[in-house]
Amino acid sequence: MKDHPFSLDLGSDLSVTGSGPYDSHLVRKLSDLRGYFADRQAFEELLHREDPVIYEVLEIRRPEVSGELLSGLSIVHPGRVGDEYNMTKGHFHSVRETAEIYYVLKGHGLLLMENEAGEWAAEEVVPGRIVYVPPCWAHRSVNLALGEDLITFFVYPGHAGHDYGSIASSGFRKLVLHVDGGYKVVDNPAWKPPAGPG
């Protein structure tokens, strides 16, 4: 862990190597996302053939305390499960009153967001675009490009934490599906109100 000021060169080579300044490399395979995709049959059929990596997170470790900022790269690989695009699990922050910023480096995607008051938003993202996720909003990255990774740089408060349990139990209100050569955001028929922080 770095304990002095440092700089970060994102560079032009955004391949995922786990090297460079990143000292944490999280890999999420299809099997790690059981229950997240709407088409359970398509999920099981794909998993029977292979267990592809859906997304990865490279992070610079910092103390998880107030006053620190945590940052890194999120890489969502291209693909679909049934008609649903590859995506991250999505999460609230454990400390709900914390925000997050995403800066898109590569690819074409959607940042899907919702809060517990019933509001939702979907921001289409391309390189150079910044998305501000306000406090109390869950967020999920969706890769709309079938031929390249969606890579974003993220920054959030060190004490924010992650609440994956609420999304695991309730799902997102909306699904992002491949329809007629494009994407469509539709209601998730399996969504139910969150049970609370998890």
Contents of the next structure:
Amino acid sequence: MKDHPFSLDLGSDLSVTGSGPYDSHLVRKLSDLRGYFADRQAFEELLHREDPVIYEVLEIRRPEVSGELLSGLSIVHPGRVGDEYNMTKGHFHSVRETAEIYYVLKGHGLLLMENEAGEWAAEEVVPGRIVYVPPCWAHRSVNLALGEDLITFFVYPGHAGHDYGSIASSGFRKLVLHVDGGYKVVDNPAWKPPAGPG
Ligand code: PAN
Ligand code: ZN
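Could you give the coordinates for the form predicted together with ligand PAN, as opposed to the form predicted on its own above?
Below is the whole assembly, all chains and molecules, this chain first.
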């Protein structure tokens, strides 16, 4: 863990092959994402043939306490499962009142967001854009470019924590599909309201 002030060069540290300035390297393969993609048959057929890496996260470790900032790179590789673009699992922060900033370094994608009041948003991004994810909004990165990684730099409060369970069981309200040569945000027919407490 880095304890002194430090700097890093995002311009030249985009490669995930070297260790770079990052402390941890999380790899999410297709097999880690069972249940996340809408087309279950396409998922199983693809997994039968291969188990591609869908996304990777490189983190700069800091204590997970308020006052700290956690940051790193999120890299979503190009591809689709059926008509649905490669994407991250997506999550709420366990501490709902914590926001996040994404700065887009490479590629073309969508930051898909929704809150528990039923609102949703899809911000289309290209390099140079920043997305502000407000407190209480679940967020997922979707790679729309079929030949290029979507690379973003993220920063969020140290005590935020991750709640994957809500999205894993309910899904996002919207799916992002490749339709007629472009992308379309459509209702998720499998979305169900989250189970209430108890
Ligand atoms: C990001 C995400 C990263 C991977 O660091 O964790 O993009 O997405 P999932 O965590 O949904 O698999 C972030 O939003 N952190 O809070
Ligand atoms: Zn987050």
